[in-house]
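Consider the single chain below, provided in structure tokens and representing the form predicted on its own.
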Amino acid sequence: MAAYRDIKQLYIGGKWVQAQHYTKLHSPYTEEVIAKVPAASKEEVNQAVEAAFKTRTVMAKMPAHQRAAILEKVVSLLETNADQAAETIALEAAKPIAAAKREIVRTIQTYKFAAEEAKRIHGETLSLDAAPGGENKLAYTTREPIGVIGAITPFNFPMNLVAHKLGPAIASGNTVVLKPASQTPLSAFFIGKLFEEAGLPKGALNIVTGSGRDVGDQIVTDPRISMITFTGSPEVGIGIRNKAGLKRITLELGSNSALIIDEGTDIEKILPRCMMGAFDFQGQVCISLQRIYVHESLYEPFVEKFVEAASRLKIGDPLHPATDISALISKKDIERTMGWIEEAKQAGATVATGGFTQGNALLPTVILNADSKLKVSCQEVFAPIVLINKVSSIKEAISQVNDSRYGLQAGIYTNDLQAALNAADELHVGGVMINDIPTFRVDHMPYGGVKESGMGREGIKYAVEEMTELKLVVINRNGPK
């Protein structure tokens, strides 16, 4: 690990800058020191920005066949250093190591698909005579870059979810300037180093670290940054939302995903892919499954199972490749996680197994009959908890789902196509995935949420949308007159 021991720096403007104030980055599994990493003051913010805006007509002007030709040059890099950029997410997310090569690998899927829209970005034409007065005009549209875009990224997915931003940006000639998350830096940086052996212009990425009040308030409130994309909590989005003007903004908050078990489902085939969207990234993950809803008639057989799989389950070294369940992000979310298991013992729910910590690691928790109001029901509880409850019907599951502040994804697992399809109808969610786990997601597909799970939709074809204005040209066949 010795190689991760170093003094980190600002990327502003194309160069490596030295920061006035540093703090330090410590393992969430071994809190040990693993960097020194900026803590950017409101000057180098200031930097960051007027780089990103200077080079904004750079990027505008840019052929789509080099954008393109940038992006497929950073899937190449990062395939050379996949084993690097995954031990680097293991280290300073405790991700296990699996986990986190699957990220990489998805990483370089995303980039691939931002090559690709960013040589199909286009508008429509318009016959205007639909209208009186349109007569023999002719009108089109085009997709212009908006500017500079500030992205603040979580530390979840420190790769893929910085590409779901970086690639659709590049793609579409805009500039940005990156804020990762303050426990997961390291991988931003190493992205940044990619970038600039890709060819980008200097000035079009810019990465500036620090903490969310300091360096991510003034990303939203500057006048120069024409949009807020944000990956975080809803507490944070709305914040945003409220700070951000007449920004354009895409929000990616918060979920408390459910799925729905039909009777008649075989739960032998479907129990692995249960157990991974549980508790793959020990639950740090947006859509991870947090409430399952069984009904009755295969409840029991359903949770023995489940149980019994999660029991097995190894807790240990992120960069073990055994490990299938790691540290927390943090020892507050320990402490934050095992007050919300207390209170659901106190409401007279059952710990079925786990509900305790080992480390850093809280063990893998299966949490039966929770009340739809306590904390690990109707909050989102980003750990290794999952809360399996009996319904006698579909209605009365989809009922449960919806009870919900968020809307995310849903899914659902069931032989009956209509019950199928009346779930797809009233679930109120922004994805519902039929047959499977709702934390299902391909990083091409449309990706957002209803109600506090936030605005606006990733994938890299509708990010682009996002991310460009849309212009309107009319020309009058007639000549001028």
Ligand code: NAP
The other form holds:
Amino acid sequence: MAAYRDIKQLYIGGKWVQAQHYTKLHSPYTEEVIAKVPAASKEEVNQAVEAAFKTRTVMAKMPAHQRAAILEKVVSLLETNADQAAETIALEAAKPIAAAKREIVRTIQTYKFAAEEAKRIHGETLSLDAAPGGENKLAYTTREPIGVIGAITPFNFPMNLVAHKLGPAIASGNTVVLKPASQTPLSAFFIGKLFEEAGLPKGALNIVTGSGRDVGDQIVTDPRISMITFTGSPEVGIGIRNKAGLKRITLELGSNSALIIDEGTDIEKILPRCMMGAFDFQGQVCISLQRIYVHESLYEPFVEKFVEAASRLKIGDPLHPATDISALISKKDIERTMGWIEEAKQAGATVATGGFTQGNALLPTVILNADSKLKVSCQEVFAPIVLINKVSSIKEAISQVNDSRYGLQAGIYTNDLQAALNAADELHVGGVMINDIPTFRVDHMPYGGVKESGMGREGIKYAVEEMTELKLVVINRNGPK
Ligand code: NAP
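Provide the structure of the form predicted in complex with this ligand, given the form predicted on its own shown above.
Every component of the complex follows; first up is the chain already shown.
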């Protein structure tokens, strides 16, 4: 396989093609130029969509065992190239290499689930005689591929979130035009090479890079594309929904995820999970732990232990194996988060640790007594910032968690079964994690949000449902009438 840093071409109709225009890709950590990446023109995007449109019948007719075999081959190629794949993520996203390696392990899982799911896409038989006039009629449903899928992905899991689009799309016999985030195109090209090597028909996957406003917009509005699957910020997601017309749409958006810690919880035991939830990949995870509501009986000791652990994290080069925290994705995000921290300070909140930058990294930051109206609380911080607040009851904590525009996942640690089940009922989110952090995710579980966290579900089986059309067949057993 060619060295990943040399791949600078669009992938259209099964060919790697030179683009008319290029932009430079910089490392967020060193700021060096790491690649020149195509900025696809209107015509180039048009060619990619046309290739996907023409190939949709080839994919729709491909037997399930062949679709599964292609995905299985991608799994084995990714296993072979796992280190190089993880380095690609670390280089372009500044994801610490240990976290990048974990992402590759999950990406392999995601494609494995997709290969398995390809073989069990089926409908059901229906009892039409439940209605008068339905006697002697046999009915069944099938699931047909939707056609061309436009996939638009974010920077933060450049391999695994692409896998959550390509895996179910190929498993269910669709074709794809993929537009990865401008900061993380190399991972998308990397996986494109693996699909090519795995024998995916030419035109079934097309990769176009360039700005979201231009390339993304063209994909969203092209009538040959039947579905948009988008993962990214609520602002962009809402804009896409407004433009997509009658296209099928899945939106996986942001959050300010929260955790409740009830009295009686063993805080020593849960501390490593809470640290991981708050600071993994610099907090740039959609279900990153942003708000923690701790029962007053445990508040002081929890804060003390958490702050101590946060101040021990190692800041540095994403390619160094000991690094916990590296650069934020852009300088703009450093300015934004520093502004939000300043606003919190001005309003009387306490910065217990962090609140400073080191190079392009923001130090792990813990804020106490932050009002729910502050940006660090009510907006998505997407940075290594966590708020810890005191509550006197679970009821109060639930109402604080629900006081949000978002609703992706929430967590509660409690030894009280009734409290746990009440929280599961009352929390207005897509997924409730009992005795775990909201950041828990494995790749086959249904995943998605309510409110401004999005619509539709991923998790391969659920994404396959979104990416297929239900068709009904009725057979009149009385013969032609
Ligand atoms: P983003 O800025 O919304 O970008 C996401 C993708 O949309 C990128 O490919 C971007 O291209 C493209 N885009 C931008 N403007 C567009 C437009 N007008 N039309 C069509 N596409 C457009 O998000 P991000 O900063 O990459 O990712 C962080 C966000 O993703 C956070 O809010 C996070 O919570 C969310 N996220 C959600 C989940 C989930 O499963 N719920 C998972 C991961 C991340 P450019 O890069 O060229 O701008």
